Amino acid sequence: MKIPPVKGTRDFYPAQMARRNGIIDGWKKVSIRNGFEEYDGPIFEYLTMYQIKSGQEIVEQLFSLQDRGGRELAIRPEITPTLARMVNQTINSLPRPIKWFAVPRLCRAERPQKGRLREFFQWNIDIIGENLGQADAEVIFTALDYLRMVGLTSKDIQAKISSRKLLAAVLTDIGIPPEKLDSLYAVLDKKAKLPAEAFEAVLAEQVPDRNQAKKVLDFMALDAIGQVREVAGTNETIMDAVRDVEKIFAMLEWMGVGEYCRFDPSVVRGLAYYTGMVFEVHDIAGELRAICGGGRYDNLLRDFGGPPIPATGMGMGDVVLEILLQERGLLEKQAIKPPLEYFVTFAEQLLGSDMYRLAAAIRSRGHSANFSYRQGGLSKQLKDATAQGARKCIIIGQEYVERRQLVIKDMATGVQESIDVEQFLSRLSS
C-alpha cells in the first residue's frame, strides 16, 4: 500500500531543498545584517498560550493534543506568542531594544489551497522595547531589504502601510463606538478579499448608518497620508496618527525604500492585538495573498503576564514568496547547492582502497570529497565525476605508485598538475 503525504505538507526532495534553505539562509542573512539575533522555542506550547492571543476561535485552526498527563498543547500556528512568554521569563535581564528573529516550522489546520498549506516555515523579526517610528520603518525596510536581494523591483512588490491607530481616531471620530472596533476591524480587513458590492454588504451590518459607512468608505479609498491630513479637520488625535505615519515614510525614504511603499488605509490586518502601524507586502497584480505582513503590537507583552512594553514585528512566509520567486523566473537562483570540491577515481582496481583513504583524509580536513561506487574503469568514473559536478578530479594512478603523486585534473579548463600526496593534503589543512 503506498502511503501519500498529508494533504497541505510538501516532501522536500533534493532540489526542493535547496530552493528551500537557500530561502531560510537569505532570510538570516538579512536578518543578521539589519542586527537581529536568532531564537528558537518548543515545535508545542500550551494551549492557552494561543487562546490568549487569538481567543477560543484559534483552536480550530491549529493542531492540538492532550499529553499523558491530560494538559492541553497546540503545535505552534506561529511563535510570537512564543517570543513574548520567554522575553517575559527574562524582562529584566535583556538589553533594549530587543531585536530578535526566528525561522520557525509551522503548522495549522487550515483548509489547503493556493499560497496556505498545512505546514510552512515563516520568518518572523521582532523589535521590542521601542515606541518610535524608526522602529516600525526599520521592520518594513528589513521585510524590502531581503526582497530586494532576491531580485524584486518595485515593479514587482508594493509595501501598503497604514495604521491602527489612525484608524481607530478616524472611525471614532466618524462616530463609530469604541466597544466595537475591534469587530469592525475583521470587517475591514476582508476588503481586499471581497467584491465592492459583497463588501459594502458586510459592511452595513455593522456599520447601519449610511452616512456613517459613506465615510468608512471614503477613509479607506485614500491613496496618499497627506489627503487624510486634508480631510481630518482639528482633530488633533487622528493628526498625531498621521505625523507618526509621516515619520515612517520619510525614513522609508531616507533608507532607499520608497518607491517600493505607499500608504493604504485599506490594510487594516484582522488580529485585535496590533496598536499602531501595519503593512502587508503584496505582488503588484495583487493576484496572491500577502508576502508579508505585521505592525505594532504593544500589549500583547503584557497580555502575556509582562510588563507593558512596546513591539513591532512582521512574519514572511515562504509558500506564497516561493510562487511569487517562481513566476518571476527567481526561485532556481535562491537554490543553494553546495559545488563537489573533488572526486576521487583510481586508474587500477589495487588502487581501490587508497581511494577510500585520500577521500576521507580530504574530508577530515574540511572540503567535500566523493568517489563512485562502481568498480570499473577510469572513463566511468569520470563520467560520474562530471555528472555530480565536481571541481576537480584525482586520478590516483601510475604515478601515485611510482612517486607517491596524484594527478588533479580540472574539469572546468580540462588543465591536469602532478602533486604529491603529502604536499596536497599539507596544502588542504593550510
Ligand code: HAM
Given for the second form:
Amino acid sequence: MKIPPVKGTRDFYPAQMARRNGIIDGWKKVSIRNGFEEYDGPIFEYLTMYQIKSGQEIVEQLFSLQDRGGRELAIRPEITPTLARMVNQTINSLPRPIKWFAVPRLCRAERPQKGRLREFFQWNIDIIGENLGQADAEVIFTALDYLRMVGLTSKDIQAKISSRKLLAAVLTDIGIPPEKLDSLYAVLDKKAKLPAEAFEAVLAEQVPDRNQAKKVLDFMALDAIGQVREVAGTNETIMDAVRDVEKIFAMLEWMGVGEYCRFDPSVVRGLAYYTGMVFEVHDIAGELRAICGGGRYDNLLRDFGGPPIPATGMGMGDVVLEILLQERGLLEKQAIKPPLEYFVTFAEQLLGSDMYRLAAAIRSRGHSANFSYRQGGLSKQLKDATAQGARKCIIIGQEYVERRQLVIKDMATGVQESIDVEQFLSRLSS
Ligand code: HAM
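Next up, the form predicted together with the named molecule. The previous block was the form predicted alone.
Below is the whole assembly, all chains and molecules, this chain first.
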C-alpha cells in the first residue's frame, strides 16, 4: 500500500532542505545583528490559549487533539501566545526591552493554496516592554533588513503600514460604537482579498448606514499619512495616532528603508490582538499573499494573566518568501549545501583498512570524508568521488607503502600533491 503525504505538507529532500536551511540561517543571522535573542516553546499548548485572543479565523484553523488524560490541546498555529505565556512566567527577572526571536514550525488547517500550506516555518521577532514607536520601527526595519539582504529591492517589495489605534479613532469619529470595532476589523481585513463589490456588500452588513460606510471606504482609500491630517480636523485622538505613525515613518527613513515603506490604511490584519501599529510586506505586483505581517499588541500579556506590558512584533512565513525568491531567481543562492571535503580511496588491495582509519581520522578532526563501500578498483572509486561532488580525493597507494605519503588530488583542477600522512593530519587539526 502506498501512503501519500498529507495534504498541505511538504517533504524536504536534500535540495529543498538546503534551501530551507539557507532561509532559516538568514533569518537567524539578521535577528542576531539586530540585537534579538533566540527562544522556543512546545509544539502543542492548551487549546484555550488560542481561543482567548487570537481571533475566530485562527481558531477555525486549529489542529486540536485530546491527550490520554482528556486534556484539550492544539498544535501551535502561531507562537505569539506561547511567547506571552513564557514572558509572563518570568517577567520580573527579564531585563527590558525583551528582544526575542524564534523560528517555529507551525500548523494551520487552512485550505492549501498558493502561498498557504498546513505546515510551514515562520520567523518571529518581538520586542516586549516598550511602547514607543522606535520598537515598532525596529520590527519593520528588521524584516526589511532580511528581505534586502537576500536581494529584494524596493521594486520587488513594499511594507504597508497602518495603525489600529488610528483606525479605531477614525471609526469612532465616524460614529461606529466601540463594541462593534473588533468585528468590523475582521471585515476590513478582507478588503484586499475581495472584489470591490463583494467587499462593499459585507461592509454594508456591518455598517448599514450608507453615509458611514462611504466614510469608512474613503478613509481606507487614503495613501499618505498627511492626508489623514487634513481630514482629522480638530479631533485630538486621531491627531495623536497620526503623530505616532509619523514617528515610525521618520525612524524608518533615518534607518535607510524609507523607500520600502508606505502608509496604507487598508492594512488591518486578521488577528484580534493588535492594538497599535500594524503592517504587512507584500510583493509590489500584489500577486502573492503577504510575505510577513505583524503589529503592536499591548493587551495580550495582560489578557494572559500577566502585567499590562506593551509588545510589538511580526511573523514571516517561508512559503510566500520561497515563491517570490524563486520568481526573482534568488532562491538557489540561499541554498546551503556543505561540500564533501575528502573522498578517501585506496590503490592497493591490502590498504583497505588504512582507508577506514584515515577517513575516521579526518572526520574526528572536524572535516567531512566519505569512501566507497564496494571494494572496486581505483578508477571506480574516483568515479564515486565525482558523483558525490567531493572537493579532494585522497589516494592511498604505493607511495604510502614505501614512505607513508598520500596523494591528494584536487577534483576541480586535477592538480595532485604528495604529503606525509602525519603532516596532512596535523594540517587538518590546525
Ligand atoms: P499571521 O499574519 O497569521 O501573523 O502570519 C504571519 C505570516 O506567516 C504570513 O504573512 C505568512 O507569511 C505566514 N503564514 C501564515 N499562515 C500561513 C500558512 N497557512 N501557510 C504559509 N504561511 C503562512 C502571525 O502569525 C502573528 N503571530 C505574527 C506576529 C508576531 N505578530 C506579532 N508578533
